[in-house]
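A lone chain, given as structure tokens: the form predicted on its own.
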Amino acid sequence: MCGRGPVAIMPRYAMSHTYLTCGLCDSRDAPADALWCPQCNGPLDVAYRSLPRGLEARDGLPGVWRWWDRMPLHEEGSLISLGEGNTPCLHLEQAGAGLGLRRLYAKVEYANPTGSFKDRGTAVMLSMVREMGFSEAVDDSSGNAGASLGAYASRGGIGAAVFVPAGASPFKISQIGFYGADVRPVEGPREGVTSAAREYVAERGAFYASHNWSPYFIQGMKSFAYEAVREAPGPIDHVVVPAGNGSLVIGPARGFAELVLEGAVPRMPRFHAVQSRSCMPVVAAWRGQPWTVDDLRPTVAGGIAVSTPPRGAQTVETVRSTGGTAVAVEEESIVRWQRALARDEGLFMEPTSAAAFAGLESLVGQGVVGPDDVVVVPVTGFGLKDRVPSSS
């Protein structure tokens, strides 16, 4: 079937350890398969009735499911995994020295199964889709999220349709289709891609597995924090993140907040969101400046070219609440850092990832990040996912 499973009467949901809550109106009445608040249409989040104390991984479970007690799934038989997570955390000595930083670390998220950080969120989101009884999942994505959906849908025996902008990276579109997903290019503005996906969902009764809206996708991203606190040489002072929709800001910050509340770590790191000047709605909102889609310009950092992020307000609030900043960087600096990190550290990353290091350079110049601070930067996607720049 492509329709909705009997969520309302399933005992596992009636007695669930989680519920969905809306940060805008505080509603707690949304059904388990909702993506936005039925009262105000705001984004939903998963809340837990209780969480374990301490950060103990469960033996015998793969990927992000090692943190089973901190995840929303109810039955182990529903989980889908490709071994995501447990990515390397590398001390960047040369890049750090160039910035005057002694404790700079890269969490190499392109070591995830489909080459990007999105696998953490997709593993949890699609496992919940499977548990709720849907057999088809749909998303609109310019690349990494669509590829991740295709891979995990294939692994879990779920049909997948991915709506993509017709002008998106051909390398990423090819990857999506190679997993067997039904790739549907859409001409016109990015908003039209989302509209086409939603129309398809309504027609088919499929699940809209939106990485931008899904509260379960955000839950998978918490695992970044659980790993980072174990790998860093001390309490983390800063996490510098390229921000599109903001799931890699919101999710890890939730994970750190859990651990701070439990006393497992002494303090929250400051989260800094980095965007290209060509597409900077989060930065503009953080600064209190106007920004509209009319200000959008082409950028090499396609993964963060999100002009109207559904969780943009949450991203800004997360940055503010952690004492962080939002930084916009030039195209030239993104390309320069992409080349430098490949040559100096052996990290071949997509331009979106390099944007975070360009932002870090700005933060160091402003005195926001100090020489002895522990800094973690996620390397979000592998370089071959985009057109390879000239080596000169």
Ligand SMILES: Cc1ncc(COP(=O)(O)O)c(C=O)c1O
Given for the second form:
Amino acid sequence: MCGRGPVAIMPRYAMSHTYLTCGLCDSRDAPADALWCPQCNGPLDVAYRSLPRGLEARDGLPGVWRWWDRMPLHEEGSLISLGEGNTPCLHLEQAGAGLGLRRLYAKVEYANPTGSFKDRGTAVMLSMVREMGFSEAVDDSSGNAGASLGAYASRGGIGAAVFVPAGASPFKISQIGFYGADVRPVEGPREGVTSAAREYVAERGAFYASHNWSPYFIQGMKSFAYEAVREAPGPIDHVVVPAGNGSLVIGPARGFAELVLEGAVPRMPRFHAVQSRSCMPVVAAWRGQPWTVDDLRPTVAGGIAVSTPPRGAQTVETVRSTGGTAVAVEEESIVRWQRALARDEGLFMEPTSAAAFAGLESLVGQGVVGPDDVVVVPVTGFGLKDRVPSSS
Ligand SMILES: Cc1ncc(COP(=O)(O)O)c(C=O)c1O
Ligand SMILES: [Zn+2]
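Given the form predicted on its own above, what does the protein look like in the form predicted in complex with the ligand?
Entire complex below, previous chain first.
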């Protein structure tokens, strides 16, 4: 359990428009600053006592805060924003034609302020951290979440410490440090990075602002759905995402579910989670096959190399509930798509992001995605964040 902010903030939460629930044991008792369920240690989610009808953006508020009525913050004075969200949604004619798809759309999430989709989640998570009165946020990250945390912490006047695998992309590590965050590389397996972060949190009484555990990070990710429904040429049939811990499945699916419930959108899209064959715990769980850390192999898709995802079961459950699938792709196919999208569509993405398109190719091959389906793929991280393959 992480340290608490000033006691004065707590009465506000007794009157809150939200509360935290546990998807595993149904407990509703977790305090607002909990990261996992006090009863069963399961991941927590934000529930709303009421939500507005209709998708009205709030004029005058920046970034994801345009969706203020669907967000967990209480006071506008606590919000932190760098103008995240509102990313381009591009029709991919060439890439679509190659796959036999007429209505393929890329939502260019690397147009977010730190170059990755993580900014949607971080804006909400760190604003909550600030509102709850914490002065230091700690995360463990393979790079993009850490960079995002560094930027939003700096913007919000919060201290940040980020634990990273020593072998993470040097470009991402430099970016984190450049925002002024305390970068702490950790040798050894990814799990050790998480343990080091947790030990530091326990010692310092800082807040463990884990993008993998935080229920507030998921809330920021809902904004992807609010934008996509307005931008797509009709009801979306498929959303295809690279999945490590699954925030691009769980968050947007929550957003769509709200809109379906209100009748603003006719049906849920099918969510498809794509992983590298080198690290595929979610795909294995979806298939009902065993997978352990011993099966882990090196992959170019470092952002989705999460061998024990805290929200893995929730990701599988969300995929299943939308009628989607989980797909594993080869390294060769990831690199081929990274190159093809740069050459054919002008989209320079990191390999992790290209994995989603490799997965889409597989889904088309299986007949899961058809020629007239409306397909949206988030392009999650910018190409210069990772090692760039040679141009030939
Ligand atoms: C570029 C990129 N795409 C996709 C993901 C996957 O996000 P998640 O772990 O929430 O599934 C990450 C995570 O770090 C990432 O950096
Ligand atoms: Zn529980």
